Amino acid sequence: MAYDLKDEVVVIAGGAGLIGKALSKAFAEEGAKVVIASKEGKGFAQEIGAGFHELDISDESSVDRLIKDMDKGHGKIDVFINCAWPKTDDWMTNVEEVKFKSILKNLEMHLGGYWLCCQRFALYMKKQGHGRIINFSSTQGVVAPNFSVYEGTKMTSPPAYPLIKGGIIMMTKYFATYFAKHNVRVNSVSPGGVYNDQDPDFVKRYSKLTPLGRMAKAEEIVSPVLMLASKKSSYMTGENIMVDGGWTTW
């Protein structure tokens, strides 16, 4: 338990997804009490003994509840961690033909939401007296994507996702300073291009731009956060690490 994180309160948002299983069973590991908060995954906590409850983070409701609920049970809330990835069905629509409303509701859940749990946790937070919230953005809230990857590929960068990882970039800082004063630290991770059985063209395109030659496992994306979720990041906050293989450096 290097972390020093053993009976933390750690909720994570999207815990049961690509990253979010990886990071729900690190923190596991590390001691913490885990409870994943989406809206599908209970077996997943059950199998990991995380706890379990339901959320959507772009409902004031939902996130209220969550925030109450911990409250009641636990008494604290020490680490909050955003990797939801809320999106319509129309998501992987390219630039010609998306429409403006899709942006918007892309906008509205992802973005939105982003913005709705940070403000309820750093509140929730600041009257405790300490905490640390860490958001999910990505190389695209950095850089532009490079459209050459998915040549061939019935995929493409959606024309929302860089609004919204740069959104939370912008927004992550935005929060750590204005609750610096409360203790309460405001960090985000933007991973590169994680494996889960992509297209083997854009794996390939995608592995050459890169300079350690591939994609990333879910599980190397754990360790920054579990190192801005402990006290050994107790000088960090408003910062923004790249987990890419080097893909923004050049």
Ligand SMILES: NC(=O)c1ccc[n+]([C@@H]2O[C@H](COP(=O)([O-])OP(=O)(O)OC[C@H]3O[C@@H](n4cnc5c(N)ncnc54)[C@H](O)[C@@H]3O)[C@@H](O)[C@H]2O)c1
Contents of the next structure:
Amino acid sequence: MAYDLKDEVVVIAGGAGLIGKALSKAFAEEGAKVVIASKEGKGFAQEIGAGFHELDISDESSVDRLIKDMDKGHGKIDVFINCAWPKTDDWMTNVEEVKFKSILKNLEMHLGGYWLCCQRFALYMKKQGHGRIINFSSTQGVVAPNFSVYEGTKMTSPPAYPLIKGGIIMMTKYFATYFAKHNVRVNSVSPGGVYNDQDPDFVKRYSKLTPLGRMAKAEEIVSPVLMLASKKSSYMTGENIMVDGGWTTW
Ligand SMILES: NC(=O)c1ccc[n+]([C@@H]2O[C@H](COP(=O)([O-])OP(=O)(O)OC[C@H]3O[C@@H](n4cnc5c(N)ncnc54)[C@H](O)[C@@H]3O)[C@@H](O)[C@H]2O)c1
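Okay, that is the form predicted on its own; can I get the form predicted in complex with this ligand now?
Entire complex below, previous chain first.
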């Protein structure tokens, strides 16, 4: 197996979502012991022979329970991937109308949840003497949204999203440098837009602005994550890998 992940214990938060499903399948195919940790996805986990554990990434007792149960059941956690996407019901409200309370709630659930998981998993990995954490950011954590792609659709760039995703990249770098001496590597991956049956006008405009001329397929986000999870990327930490068809290149 190219990535040397056989029997590695890999916890994937949000592992039954659009990108999460592709990740969970790929890690299982590599022979890793995958545990999907999420609000839903038990059926999918069974389908691919993975484990399932309930998780709310922004709830301290839920995160601590997961780590405790993983330790009891597997005796180690080699890799933690955070691919969860918590959001409020008014997520797509534009910047002129969004309530301040909603911005704060999304920061708490999403940026706060990623931070909490990073802290707890890094501490566990420090104790066991090794580990890799991979966080999901986005092109919108690196460059500003191009609002022209949303014109004439009900879509927008949710106003809390760049704060959250930019924060996740810097948080990743912070944890990477702090925990480096404990053999815990922390990196992030930043996908561009993944095709999910969005408004055709949006898809057309988005594709035109992307050097590769199209949106991503979920499976195309997987290989950089396998690489970062692998012991073979042992000299990488604090990195943010763009998987965006070239969106941030020009
Ligand atoms: N889809 C894209 O186009 C895209 C682009 C760039 C970045 N991303 C990022 O990739 C990640 C995954 O995106 P996706 O499209 O697969 O999302 P998704 O909505 O399809 O899946 C997210 C999963 O997270 C789970 N979840 C929600 N709240 C949770 C919580 N509090 N605790 C635990 N699990 C929770 C959901 O149940 C779901 O299974 C997100 O961080 C997202 O911001 C996605």
